[in-house]
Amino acid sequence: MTLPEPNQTLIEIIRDRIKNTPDQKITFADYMELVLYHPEQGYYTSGMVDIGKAGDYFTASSLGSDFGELLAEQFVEMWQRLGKPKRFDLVEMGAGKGELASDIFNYCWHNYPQFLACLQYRIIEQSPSLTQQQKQQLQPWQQKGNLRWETWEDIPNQSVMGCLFSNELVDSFPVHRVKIENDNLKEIYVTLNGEDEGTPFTEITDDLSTPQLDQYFQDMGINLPSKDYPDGFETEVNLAIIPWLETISRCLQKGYLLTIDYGYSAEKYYQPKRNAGTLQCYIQHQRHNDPYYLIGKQDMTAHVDFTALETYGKHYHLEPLGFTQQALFLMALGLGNRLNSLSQGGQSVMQVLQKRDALHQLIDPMGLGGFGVLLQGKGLTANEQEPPLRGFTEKT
């Protein structure tokens, strides 16, 4: 395996910027939201990152296009349950190299053709590289008109009619890292290593940047730091979440958001004994966690609490309408028969054991299948609610 040099143009940006800092330091936050997305550097956005068995990490859309095919079967039923509206609004959040989108257009121009002549398919996406191999990827349907690139300030207030939905976003937002020393809660935070020129920063903790980390822990009812918690203890906070929730509800009339993402609830999130966190790094598939390894030329992620985006979304009207595995999600919406429908013949033996071996990955407890899928709603009745949608009529 032959391993990428450090990005050195990124690793000077970081440094003036500690440098030009009061305090000589930056929060985690900062450092990460550099490292990942700084406009010309970072890793999602200087054309470095490359999804699926070539790349750094793979998502379940790499794995064929059952995932997007099954994900499309719901929203189809959205649409149903919204009346079928005239114009259906589907933001995907995090657009990858655009193959979720493609396998989406490609089934319900088989199977939904009166779902997708409503279909308005607009992609949010902040990597100028994934963003040029989305159109590569798209292009018919970009022909066709019903679908474009768009910002958030391209998106009038409460003009979205339809489904936000992202799959593996939330988890490479920038996060704060916060640890307890001496019963207190302080906040990590990068500074420049004076000593060791081969690595250019290290660690230093000091009080928090913000007491909005101490209120995100009082709001998600969690006691820390408390005589439960050991010295040393150190953890996230994706305060991230916040401005993101507040601008979809911003956006959204009326409908859902749809989040898939690997995650606990707070309660498991936080608990004692996982006293350093989930930060995690993946260079060409394998995973660390040392964020300061191979600067700009490798992923780095931290789980997502859905405890956090239930609660803040409900302050911005977005209110918890079912949340499941997507194991459960996917087998509600038709995986199961996938599967049984491989014994029926029509394709070479191995044709049906890699389609058999997609499939069980996407279901697979201890990776993809255990992700979390949260549903919200805004603006909608009651008959629209109830019952569940197909996805959530299997609970965790």
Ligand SMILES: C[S@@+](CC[C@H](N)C(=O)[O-])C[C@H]1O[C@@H](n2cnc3c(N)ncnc32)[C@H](O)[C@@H]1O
Given for the second form:
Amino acid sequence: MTLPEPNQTLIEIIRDRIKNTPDQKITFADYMELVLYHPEQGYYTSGMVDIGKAGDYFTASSLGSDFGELLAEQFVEMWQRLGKPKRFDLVEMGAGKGELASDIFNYCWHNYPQFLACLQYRIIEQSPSLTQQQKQQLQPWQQKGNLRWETWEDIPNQSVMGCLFSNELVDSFPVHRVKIENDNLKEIYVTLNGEDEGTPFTEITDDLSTPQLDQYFQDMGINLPSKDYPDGFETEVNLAIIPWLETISRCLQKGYLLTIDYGYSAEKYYQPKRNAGTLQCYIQHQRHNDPYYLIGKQDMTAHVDFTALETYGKHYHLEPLGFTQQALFLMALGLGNRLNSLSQGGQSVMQVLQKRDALHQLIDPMGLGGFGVLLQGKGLTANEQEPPLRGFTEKT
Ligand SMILES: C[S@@+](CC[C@H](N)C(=O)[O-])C[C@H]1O[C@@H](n2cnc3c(N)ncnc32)[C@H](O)[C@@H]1O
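Could you present the same protein in the form predicted in complex with the ligand, rather than the form predicted alone shown above?
Below is the whole assembly, all chains and molecules, this chain first.
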């Protein structure tokens, strides 16, 4: 496969943005926001993004229908736990190509028609090109009238009864990058490179752009900087989760927030030996860590700090109800039975092998199976919170 050229229009936009700041630099978070989400030229907004075999990266939902079907089992149990209300809202945030929603709808159509009749499915999606793909993928369900695309502004306060969820969304929020220099915590900024330097941008460090960064480490109980950390230690901070959680709480009257993503607890994320951070870029299934390569044509992500989601969630009345690994979550929801039933015939050898491979990938502890699954709840009675939902019952 040939590699694309960098997006020169986007590079000019970023150049202008930097030139128009008083000290000729923008935070890395601002750079990442522009590169991924500039309204016309960003990787996610310009139509460059593609997920799956022909694209830049796989997600669990691009591996087949099992992930969505097992998730559907969990949503049905949530609905039952809430007393089978006549309206159950599912709000998918960052829906990619719409495959997950399609798998959920198809599975419920065949297995849980009563649940489907109560379901109001909304998608919140930032990328216009992916929204188009979602609309195509989900055309049959749109016509039935219980599926809509909305922005946060469309959702009235305290109106959602059900579950808001995301798969691999939070890792794509823009992150600030910080670095320890001479025992001080500094921030990494992006500035212009010299005319003949090859790449248009380079990095410099300076004082923190916001006291929220210091506050974040205090909130996480991470003593940074300190003698435990080597000089040059670099890491990321995802401050965007804070307004995101606030918005979710504003919308959610009663129900759940389910977040699936790769990441760690704060203690593990910010351990001194992880001294180069977790920033990663993806292009055509190649992973590397150069955010200035093929600008606008590659994806960029950072691991999720699940302690931060729990801590800031609590600020907004989103109480932690469970945390597990994706492998355990899916096994508890029936993935093991699916593996067993593969040997019961009815499919060609090739189909069995492909299906087995997809199921194994979903639970591979070094890959998707090691992802974190966090459940938070709001407005729930004690009986609605306990016992744990099925996906959170499998222990290591
Ligand atoms: C890595 S993809 C995951 C897609 C999908 N959930 C899946 O499992 O295949 C991230 C998705 O989140 C969307 N996205 C990123 N930031 C967003 C935001 N702030 N609000 C809504 N969608 C967002 C992207 O456009 C994309 O659809």
